[in-house]
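Given as structure tokens, the chain that follows is alone and in the form predicted alone.
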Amino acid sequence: MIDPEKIPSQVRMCSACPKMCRHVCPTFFAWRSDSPTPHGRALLIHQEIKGTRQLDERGIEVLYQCLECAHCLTWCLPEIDIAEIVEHRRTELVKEGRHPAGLTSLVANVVEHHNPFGEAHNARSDWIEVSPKKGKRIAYFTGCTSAYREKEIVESTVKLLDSLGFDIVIPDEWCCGSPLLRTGFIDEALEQARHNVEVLNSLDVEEIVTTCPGCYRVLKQDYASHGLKLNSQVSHLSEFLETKIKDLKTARIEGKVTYHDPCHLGRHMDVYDAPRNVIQKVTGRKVVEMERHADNAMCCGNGAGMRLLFPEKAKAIGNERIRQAMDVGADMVVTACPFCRNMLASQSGDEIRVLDLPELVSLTLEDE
């Protein structure tokens, strides 16, 4: 977590920088303006701290144009995490009652229905079918997007884990809280978190597996930073499958396959090799890398409230990422995040296929 006492010196340094990181900033790509860049956001906070300019409605808008993808951090020699500083200022804006009105429905939905979409909570997992096994008992934390919008990810994951002999438990999960934490609503997020910790700790499982990098970061890192401890190990499915890679088979997959690194899985949690190793095992060949990949990968545009507040800009970023995949002749984009799959699939048209990692791996079961 950011040390508030260090923020003044860090934003001063960032605001005086030559701002080269703007060339990898997805919001600079979308707006083509210096305001929605790491430098622009740091300058706003610096001016507010120095008293030379108050943070007005336009300034607040700029702070909420950040995807918190942390790409700027990979370019920053002093390692100033502007995304974390922006998130910290967002929490203050929420307490001041000055957050964008467009977030109100998101918060209300999570508080009342325990998911950002306002769907009935009892419909979250009642459609998921699992078969009891005698193998290792694991909890599958699906995440809201997979449970309500990208159900193929859940279906493929359950099918895959079942084929590997695991005894799968679907917990009574609420939203992990990531959308609320990233947009500044800490109190509401922690309400969800406390429920999840209580439920997960009550289960007799050896491991918690999730397919959502946002959930993965929150369960593994953010909960602990707020004093909430999970008793079981938390793994992203890509890591979990890598440990079982000898049990995976190769599918008959034609064409070139590229991989899109989700920000929360890659730059936030440093998981790059596991999904690539799994893809190589399943396809029988290495990933065709886009020019921007691993810690230099471009964000899909679907995080930190961007698609809710600025949908057209978010889609433009997603469309650019699809173009980058097509530039290397890819026939298929595989990612490891329901948010990324949702955005990239919406922008891919009929020219390129977009799958999440468990969907790809489950193709080996179809071959059988």
Contents of the next structure:
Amino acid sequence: MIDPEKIPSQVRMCSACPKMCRHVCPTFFAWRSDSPTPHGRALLIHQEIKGTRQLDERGIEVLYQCLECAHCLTWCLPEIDIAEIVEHRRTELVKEGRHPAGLTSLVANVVEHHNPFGEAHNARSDWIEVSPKKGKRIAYFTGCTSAYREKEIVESTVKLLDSLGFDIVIPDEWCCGSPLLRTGFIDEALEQARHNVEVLNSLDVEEIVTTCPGCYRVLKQDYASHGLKLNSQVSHLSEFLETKIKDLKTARIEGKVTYHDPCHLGRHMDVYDAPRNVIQKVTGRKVVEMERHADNAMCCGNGAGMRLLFPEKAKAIGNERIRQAMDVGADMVVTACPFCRNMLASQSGDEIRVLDLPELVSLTLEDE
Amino acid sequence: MDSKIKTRLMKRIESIVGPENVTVHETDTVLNAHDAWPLSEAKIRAGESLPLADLVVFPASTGEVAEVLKVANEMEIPVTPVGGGAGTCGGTLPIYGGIQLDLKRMDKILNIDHESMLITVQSGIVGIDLEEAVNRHGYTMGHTPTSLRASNVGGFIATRSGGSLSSLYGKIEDLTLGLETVLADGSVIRTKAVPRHSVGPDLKQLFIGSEGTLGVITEATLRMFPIPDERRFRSMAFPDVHSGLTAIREIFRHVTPSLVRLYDPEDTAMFVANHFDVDEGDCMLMLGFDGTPAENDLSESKSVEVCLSKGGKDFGEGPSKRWWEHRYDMYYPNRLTTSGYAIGDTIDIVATYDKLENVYYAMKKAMEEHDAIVMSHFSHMYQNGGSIYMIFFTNQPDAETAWATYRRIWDDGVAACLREGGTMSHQHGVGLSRTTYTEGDMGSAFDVLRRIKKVLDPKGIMNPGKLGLGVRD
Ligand SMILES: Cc1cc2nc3c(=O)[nH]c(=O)nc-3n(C[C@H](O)[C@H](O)[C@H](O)COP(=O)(O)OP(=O)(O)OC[C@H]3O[C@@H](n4cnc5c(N)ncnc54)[C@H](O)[C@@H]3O)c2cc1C
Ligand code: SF4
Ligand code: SF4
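The structure above corresponds to the form predicted alone; please provide the structure of the form predicted in complex with the partner chain.
Below is the whole assembly, all chains and molecules, this chain first.
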């Protein structure tokens, strides 16, 4: 978390930067205006701190248009973290009751149903079938998106972990709190978090595995920074599979395979190699990299409430990312995030196949 | 602007570009107001407000630009074109309000002509996006300004910008073959893309460097080059500016490097000596060569021979290569350059060799008289002369003193340049920061520009106050 005392000097510096990172900001790409840009956001906060001009409704919207993808940080020599600064200001805006109205239903859904979609909680995991196994006992934290919207991710993950002999436990999880934390609703997020910590700590498991980078970041980092301690290690599936790489098989997969780094896994959690190594093992070939990859990967457009508030712009960003994959002649994009999978698949048309990592790896099981 | 007029204008513009592509929100006018003029940046840091447009409009096509201009012309509303918004002269500041016409949505590549090695683009495409796109086909644009990531083609052309490799590839006026421009009354004119011609004066050159005062550039046909097999670097330290310049002049009599930069003692101390063991007072010459290995062998060995004969000390590829790899770094804000009321700028003058050294010393002396640190490098060199980045930096106790000091350094710096026969800008343009010096620089020729302006933009709607034109009381 950012030290709030550092914010005034940082936004002062950034607000008048000659736009050195703007070219990678996905919201600049989508709007082609200097408003939804890193320095634009900094300028709004700077003017507010200086007393030059107060944040109005449009200013608040500009702050909420940020995807918190942190791509600007990769290009910022003075290392000004706009995503953190924006998130901090959002937290205050929520306290002031000035957040965008479009978020109200999301928050209410999470509070009431423990998922952002307003789906029934009892339908979250009642469809997931796991069979007891002799191997290491692990909890699989599916996250809301895979549980309700991208079920193939859950199915393939369970099948895969099962085939590797793990004894899978599906906990009575609630939303990890990521969509609330990222949009500034700390209190509501912590309510979800406390439930999850209690449930996960009550399980007799050796490791918690998740397929969602949003959940992964929150479970591993945000819970701890709010004083909530999980007793077991948290891993993203890509890291977990990397430790079992010898047991993974190679499948017959035609064509060029590229990898899309999810922002929450890559830039926010520094996991770049594990998914690539797993893909390499499964396909038998090195990943064909897009021009913008690893810490320079473009966001898919599906982060921090963007798809809810500005669906057309979110899709335009996702569409551009698919175009970037086509630029390197990819036939398949593999990612490691249900949000990215969802967005990229919605924009891929017939030309390019989009799979999440467990879906790719479970192709090795089909070959058997 | 009167609110009734504004509502009427808004309605008409909305019907042209669609309601989502025009904004009157104050927040948007604030965030889109400024370019990278250091005075605007310093004022922003100090918490001052800048002049705002009444509307920011984002057209998507030449047709929409034409319709917007027709309306603005009829209603006599000022129009300030905006490219990447990274110019350094305040060219996009809407000092008389009205419309900011932002071309960033016009970012399409329209055609690549592999036979003629030409590319036709809409003017709002950002430099880096264009360069990366042509790289995929094995070409380079040869245009490498350090604003490549932020500025766009329209801005490059409107300011006659130049990249750091302009010794070999030329500036944007050499790289542009055809143009489409919309005039103040909404008429669209096109100049044909041909390598050379002899059908009267080259009218496209009228718009190259016109900074939005004569029309809006909407499309351009630009040259491309095959990506060179090799880019090679070499560096030489000279005991003073004079010997370095003598070597440069001599090099150009034999070969044409792509990169030629000579750092004066202060600039060498600041940006080279912290990484390389340079003697105090020495001046670093950085050279780059683009070509096949065999071509580069020849150009490099000739250049080395010349440098050694003029007292150069060989530093290998180090300083030159390091500069190239870190060329963007110095433009990021840092604690020193943004503290308090710190302000700096670059006066990017140009002169022929017979005057260049005199211009340098005269400007340095004039600028240093105002409590400023001055460091310089000869930045873009050619057969007949070149440009100097006269960089200054000052930090004053309060805003008023800082902005006044800044202005005096400019006044006296430019006056010294003109007195010694230089021209006040090689590539950044005039904009607002130099607008009052334009007539002094152009002399009697300025009257031609003034008359052309009257004919092409009789109501004076196009970017008033810039380039010495349409300055109102
Ligand atoms: C970090 C940094 C490094 C720089 N390095 C260089 C360098 O190496 N070489 C160099 O030459 N310059 C450099 N510059 C200066 C500047 O970026 C260039 O001069 C550039 O050409 C401006 O382009 P822009 O798109 O940002 O223009 P803007 O700032 O948007 O506009 C500049 C002027 O052109 C007008 N204009 C813009 N688009 C159009 C159009 N389509 N039709 C008509 N008028 C238009 C505007 O009204 C304005 O007067 C640098 C600037 C920065 C901030
Ligand atoms: S985040 Fe860094 S690079 Fe980007 S505008 Fe701010 S200071 Fe400049
Ligand atoms: S975090 Fe992402 S969306 Fe937000 S300002 Fe930075 S680059 Fe843009």
